[in-house]
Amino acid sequence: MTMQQFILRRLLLMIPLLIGISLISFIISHSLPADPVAAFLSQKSMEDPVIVATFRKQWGLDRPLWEQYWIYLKNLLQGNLGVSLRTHRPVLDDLRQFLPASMELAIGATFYSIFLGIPLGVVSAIKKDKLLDHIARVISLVGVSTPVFWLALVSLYIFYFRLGWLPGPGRLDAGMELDVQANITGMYTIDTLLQGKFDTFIIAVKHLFLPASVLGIGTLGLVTRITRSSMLEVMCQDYIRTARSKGLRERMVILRHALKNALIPTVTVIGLSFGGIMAGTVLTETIFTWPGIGRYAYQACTKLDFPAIMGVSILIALIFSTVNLLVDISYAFLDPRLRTGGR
């Protein structure tokens, strides 16, 4: 099978796992003991049988559970994920707001963990059983163990309010939100550069930096354990002793023999893991007042926002199905035994 193939047949079976998930958050959804009518209409509007039978029927509530699904379910083959019962916007429009804030997160979460992980896997495995390694280990321990809403509320206590080193939540300064227009990716950190605001760029990044560390350190720790067992596991292979039997220094071996075929484990991990990060960003979001997917799914969840809830899920798993084809394809260039069959 070559690699077009490979993708083509992927990317066709990312449809069935989508109406799949579709299914399955309608089920979970609207099996919870509550009413939405009961969440937007006050009590006073309750009491009224007309207002409740036309909220019902405005929103297809008054129809079968079945009929529901199935209407939805062909919107949704047309690219069409229906009406949000908070906002009255389509829920694809409000996806396309907030997503960018919540990819700028986790993309700043996932280059944190890697550009930390890696390295400390790498010394921690060179450096066995040292302080080096025992530090490491310790930072690993700490990253996948530690709450994430226990350090986030710590981490502005510390950074924020005592020391003040860092700004507080949101995205930019109080004040500044209407200085940039963030209509390029919708991404600040990338808009404010491709725009030439470069001390907007700085504030922006200020404001990154604290959130994405707290959402990484998790995967942080992951990275660290699977890099250290993996260069452990490869620097006792045969081809690492005919490399340093040639003469070649020790930089050399580590960097070009060792660390490449030790790093497919470790991007198996990353790839899942940013999945992770964009499904479980609400604390982290709701925390830092950072106005992504997380958010926005905390919102639907308190108002028993169907659409919103069901759009949100799709996008999770879409996400997560394109980066794990990602991950497959780096296979590719991270053992050249893949790209010849084997052979």
Contents of the next structure:
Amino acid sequence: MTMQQFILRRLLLMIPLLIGISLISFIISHSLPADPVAAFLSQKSMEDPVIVATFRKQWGLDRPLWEQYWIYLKNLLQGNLGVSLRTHRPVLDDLRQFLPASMELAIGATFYSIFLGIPLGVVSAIKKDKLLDHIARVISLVGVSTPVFWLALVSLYIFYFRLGWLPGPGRLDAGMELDVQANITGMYTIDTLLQGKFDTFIIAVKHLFLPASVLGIGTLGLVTRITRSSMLEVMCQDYIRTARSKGLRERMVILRHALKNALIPTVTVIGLSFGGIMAGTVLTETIFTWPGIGRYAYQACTKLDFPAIMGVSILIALIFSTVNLLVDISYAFLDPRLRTGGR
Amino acid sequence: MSQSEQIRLAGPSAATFESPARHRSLWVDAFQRLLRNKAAVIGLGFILFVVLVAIFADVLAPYSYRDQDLGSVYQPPSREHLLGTNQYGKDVLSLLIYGARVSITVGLVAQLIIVLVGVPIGAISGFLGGRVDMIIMRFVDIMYAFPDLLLIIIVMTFIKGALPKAGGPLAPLARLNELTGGLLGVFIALGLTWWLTVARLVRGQILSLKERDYILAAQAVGVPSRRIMVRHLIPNALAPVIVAATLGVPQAIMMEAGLSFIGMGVDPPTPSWGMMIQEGAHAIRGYPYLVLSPAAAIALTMLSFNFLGDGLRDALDPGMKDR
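Starting from the form predicted alone above, please write out the structure of the form predicted in complex with the partner chain.
The next block holds the full complex; its first chain is the one shown before.
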């Protein structure tokens, strides 16, 4: 199977997955005995049967469940995710508005965990049981065992309140949002660069730094640990001994021969933990008042805003499967043996 | 594992090998290996300590978690209040001690529910194979792509909002949830979402174990298939489940803390470490130490379970060591 066929097949497989996700989230949200009408109408309006009936009719809540789902599915295929019960705006518009902020955060967190985690893992594998290894282990243990929301609070307290090194919550300094109005991607760091506003870019990066590092610290711990263990395994292989015995410099052996082969488990972990990072945005965005999809999802869930919940679920499932597809594609670049295999 | 012994003993003497005393040696062996792992022993020790604190909270805690003393709010650590008091004048140490109850209960009970749901589903899927396996696994795949935190928040929203008012068959559930201070909701939410990993794990184990030589050997010497299942398949499939469950406990503890932090966890006044951090967050500028002790408690408990889980993995499967 060629690469194109592989990618095409995987993309096609996403369709039943998305239908499944939409069906499950539909069943979950509609089988709960909780009534969205009660969440949105005041006590007084609830007592008036006409208002309640109109509300139900307006949102299609008076039809049988299967019909509601069928309508939803038909709309979904046309890119219409329905209207949020809470914001009274099309869900798609809401997602479009809130997603870029979260993507910026999640991508920042992933980059941070890659660029810190892989070197840390490599170093601690080479210096096994030496001081550096122990330091790296402590960092990864802290990353895995400290609550993200606590780290967020404390880092905000130390670096913003106490030291003043980094700016406080939000994506930009107060009153600056107007400055980046010309939305290109919605990710401020990229938009400001594209517009050549370097001062604003620096401020956006400073604002991004703290939430992204807090969000990524769990992944950082995992990446460090996995890279270390797979480096240790690879370093015992025969081809490493061969490389050394033909007189290659140790640097070369580690970077070219060992690391490239050790990266496959690391890439897998990064792909899998992207889902965890997206989930982590709920807490991180709340603390850093980051206007992203995590906060939107949280508010939608607590208000039982079904269209919004389903929209977010489908979107996150879509992101999750895309990331896993990218991970699978990247295997082919890391390991040529997988390029021709019958995957 | 006992694979080589088994091959040696296959044949007429296989029946003697099957005696329960010999069979236990896998677990005894594993336990001895575990005791040699320093980090795992320290972890186990700390977990036992927290469990004891949780059980004897009523005796150990100097104050009740319900005692408000508005005359002495935000007291720094002192002789009367070793870790100070919070914004309601509650003794932080006592809250910490009672909070251990919530964390340990959530960690252990949620994992138990997850195992009780996941193991049978995974085992059925692996044993039966075919269409049943396909349907179960596709369902698991789809649920896997579903963001679990959203599902948990939806379930919690329902349990907090609608369950207390629900009548009929749901009324006893509502009562139980009230009695446990909102813990039941956390159990249900975690149980509904986290059994997937265990089910996948068990299915994979059963599938690969079915093909092993020692199962074939056992079949060849005429061991009945029920005995093979009970004696060989399930115990061997169980080891990774024990490891996964142990490593899942800290995740459940962390999830409860996170849920309580956003007000979606246990109901006040039941003290929880996550809720303590949330309450401390309001006063972090003036009294930063209020968020320190609950975070330390969470982190140490998490670390202990992680150490124990890693130790168990090495002890139960020596071949996996150093990975």
